[in-house]
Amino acid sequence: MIEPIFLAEAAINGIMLGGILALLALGLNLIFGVIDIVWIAYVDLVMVCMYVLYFVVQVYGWPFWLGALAAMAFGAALGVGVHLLIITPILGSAPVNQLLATGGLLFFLQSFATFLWTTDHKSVRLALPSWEIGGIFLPATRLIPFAISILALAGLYVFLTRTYVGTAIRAVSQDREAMALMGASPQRIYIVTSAVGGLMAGLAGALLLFQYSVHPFFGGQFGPLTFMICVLGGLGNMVGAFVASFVMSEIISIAGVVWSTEMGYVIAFVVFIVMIFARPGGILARRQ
């Protein structure tokens, strides 16, 4: 039987783990929420950032925060190039190409990526404190994390709505033809999201750096569950994508505890059919 300090440990580690979730899912949403173009190589957008920040700390030896902010910058730059080069071009066409696009740009940069570091695992030396409260261990490798995903999320949610940029960006998320219509212009729209999105990706890389190492196949461990998120809360439903972070990564901790880890991304997944075929539209989507 497991004892509940156990339990609650676990329960404590999923909820640290929703945060950076959330962060990755809602990069990801905002993008189908506005372009209506599911980027399928985004958590590899996540994983490139991840390389751009080792590489600085390690190699060139800055302060950690600084290379975080290059990450970020990076993955802001790299965001408004692949919507330039790779899916404006295919805008307006069926979503077999679009996912064939963004598809080919996954295993690009999965390859890119091994031909020029291999695939061995790289990882940033950080020695930071961990803390015991009631018998339940608190590493500052993943309260930081949590901490700064969260208040990044909040800084997202402050820019979409008390802003003249983010209030633009829901408007052409909600009827992209009527804002054309009062001489809005989607496309800058579309270029700022993708910055947007790239910026989430970049800081996310960080934030993973402190627990995990990177690889160029880092995103399998994390794009398939990020897409089922997404899928779960509700394509283009930022909301749902926050409460379906937390949702997956309880199960998937728990169930860790419980059985193993393996089994519980087995049961995230189960869950993730049930709830499509109980609630196609999203767990947040209103009942018709």
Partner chain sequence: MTPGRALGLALAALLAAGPFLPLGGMKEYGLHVMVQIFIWSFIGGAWSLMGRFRLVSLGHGAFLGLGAYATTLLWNSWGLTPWLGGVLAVLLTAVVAVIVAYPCSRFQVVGHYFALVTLAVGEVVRLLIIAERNWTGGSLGVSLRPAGRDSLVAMQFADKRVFYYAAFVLWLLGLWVWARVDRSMARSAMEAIGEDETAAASVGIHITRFKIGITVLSASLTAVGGVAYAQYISYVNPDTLAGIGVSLRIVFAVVLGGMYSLLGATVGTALTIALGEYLRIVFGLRFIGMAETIYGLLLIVFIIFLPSGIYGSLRDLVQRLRSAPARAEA
The other form holds:
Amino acid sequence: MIEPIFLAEAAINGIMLGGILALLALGLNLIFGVIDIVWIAYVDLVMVCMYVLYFVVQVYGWPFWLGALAAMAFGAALGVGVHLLIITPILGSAPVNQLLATGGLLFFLQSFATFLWTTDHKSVRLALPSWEIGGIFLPATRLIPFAISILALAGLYVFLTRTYVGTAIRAVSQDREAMALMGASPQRIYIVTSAVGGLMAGLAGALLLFQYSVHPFFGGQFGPLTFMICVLGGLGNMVGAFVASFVMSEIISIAGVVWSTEMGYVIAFVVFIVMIFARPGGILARRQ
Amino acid sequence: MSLLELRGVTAGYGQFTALWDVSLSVAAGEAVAVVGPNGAGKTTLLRVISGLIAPRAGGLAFDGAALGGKPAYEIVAHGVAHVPEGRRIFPVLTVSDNLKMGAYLPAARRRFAESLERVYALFPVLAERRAQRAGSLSGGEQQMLAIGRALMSRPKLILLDEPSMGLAPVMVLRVFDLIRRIREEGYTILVVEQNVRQVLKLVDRAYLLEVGRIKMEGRAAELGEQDFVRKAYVGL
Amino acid sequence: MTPGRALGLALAALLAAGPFLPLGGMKEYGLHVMVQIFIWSFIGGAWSLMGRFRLVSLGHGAFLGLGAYATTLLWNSWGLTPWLGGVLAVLLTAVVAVIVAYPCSRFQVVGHYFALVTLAVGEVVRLLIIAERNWTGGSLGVSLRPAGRDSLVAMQFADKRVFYYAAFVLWLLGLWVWARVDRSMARSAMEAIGEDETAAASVGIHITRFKIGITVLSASLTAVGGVAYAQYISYVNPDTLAGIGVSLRIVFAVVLGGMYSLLGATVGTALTIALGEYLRIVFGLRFIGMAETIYGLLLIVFIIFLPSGIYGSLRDLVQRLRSAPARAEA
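Form predicted in complex with its partner chain, following the form predicted alone:
Okay, now the whole complex, with that chain kicking things off.
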């Protein structure tokens, strides 16, 4: 039997992880909702941003926060680049081709990263404190990313509900043609969306580097999980993705302590498959 | 001089041609109807004008500018507002966000508060429901929202596609009444309708479109007198 | 005899005579590449059985891995002959396919959702293999226990020519199944499902049964491919035989070749394997990752510029060339 204190710690770790997962899932879901294409390589963009941060901090000696901003800017530029070079030509293609084009990007990014930086794991050492409350350890390397991800999600919410462009992004995901009739160029909305999605990838990368080391196949660790959270929450449904992030992170975290890390993921994926059959429209969808 | 001028417009989807050599004009301040049976190409005509589909041949001029083949989002900026078939409001956005999107153009954004006040005066029910999701409105209210959203862009010409479609009879009368009020405010209107009898009472002139071609044109009153129009469409 | 059929027979004869062609020192390597092409074409063909009916699976690695691992582990642990182990592995895969396909079809999980559900299934299998490392070898993989000598029972042979012919026959078998499915009554029915679910339902077709049937067939054949590959390479690894990477590679090859034609999967597979081998030889161990980088880049370029695959694009080109003079006359 596992001591309750470990389960409590796992539950808290799950919440911390959920914040970052939500950032990843909402970034991907935003792009999917607006452009109707799943970026299979989304978490591999995160991986590239992590390398950027690693290099500016470890090699060029930038302060971490400045490096994180640089990684976010880089992510935004990368997002726009991906949209213009890969997505724009295949907007009208069959869905399988769209999946494959971004899947090709996945191969490209993983192997190019291997070529440039080898498969060594690279990490940034951060001297951050850790607190102990009632036997539960709360390291700053988890608390800070969680707090920042929640702030960033609040910022995203404000952007999507309070600004013209943000509202237009939501409107396009509901009716692309009607939004063109309002005077919004679809391509411009797509570019803004891709930039925001890329920015979030950069931020998520920075937050992940607090706890994880980066290597070319980092995407494999979080990529499938991110897609599943999006589907579980309902593709394009931001609130659903937010809730699903915490459901999945709790499962992974608690099952990881009770059994093993892999089994945590296996159980999360099985829950995902079962949920899809029980609620095809996402966990928040009303049953018909 | 006419505000909108179509000369010999031919258009369609893929292999299919929906409009053949259509010429039509609308003068500033005028209300014009296009009537005809289902599948005559009425919706296609409006989609060509607002730029949702590009004409294959012919010219499209609006307010002195040649707009044929320009994308929809550019044509809106010239002052054409299209209230599409089926209303096409943004269902998950609130009523006020829908209206905000109507004023997406930079020029319209600057006059947002003033436009909003006018739309709410015209459609008080929208003011009451401003915080509600647009998808939760009734059919008639959604049609008002679609029209209100079009007005938010401060258009010179409003294109209305089947505004009475799918509405309860009592709502149909209300919508026509509202269109009359918009007309009285001085807007230029081009309306496509199945409900011929009602729409002919509302407009100055009308065109009869059949299988993609203009069959007849004239003053609304005169057209209503034509024997075969009465028999075929007005139902008298 | 039509010219097409004559060409096909000539090609088949050439392939059958392959091991006896004087290739000198290249012989072993040439045979190795050909075996890979046969097996992966067979697997690609199995994938396209589903893909052409818009059941885009990103989880065929799961079926491949189940086939390969079940057979290997049964042989290693209990010495069960791969002939019997293979049958059990395929049965197991078929059961998994039903478990996935039935609810998908029942609850109308289609499009992006279907792709992502199958992707999850692929990940589950990969992670289970890694998690059960005590008897699967985890992420390091596991080698087939050698039989010590050529053995039909163990399906192990030192001579590559045996595998060459076995893979060749397997490939022909795959083509035969593909053609049968293509010709059968199911074809029009399933294409109608691809076009319009309600229309197909109204003409009285049991969509659920067809979808499950085609998924089980596709998954079972993929498992057979997994068994064959494991026996040939005599080593199984979760990253090369399960998970997204291998699933994507299968789909790439098929889409590249064209999933609506008999030889599409073969053309695409031959091309991607040839490309991969070429890049591997060019770069060797000098620039680790460079070969894969170019591979990924070319795949993106292919998908953008040849959206209907090599076969489909050639067909479009021929059609355009044929209709161009006709239009000039008119």
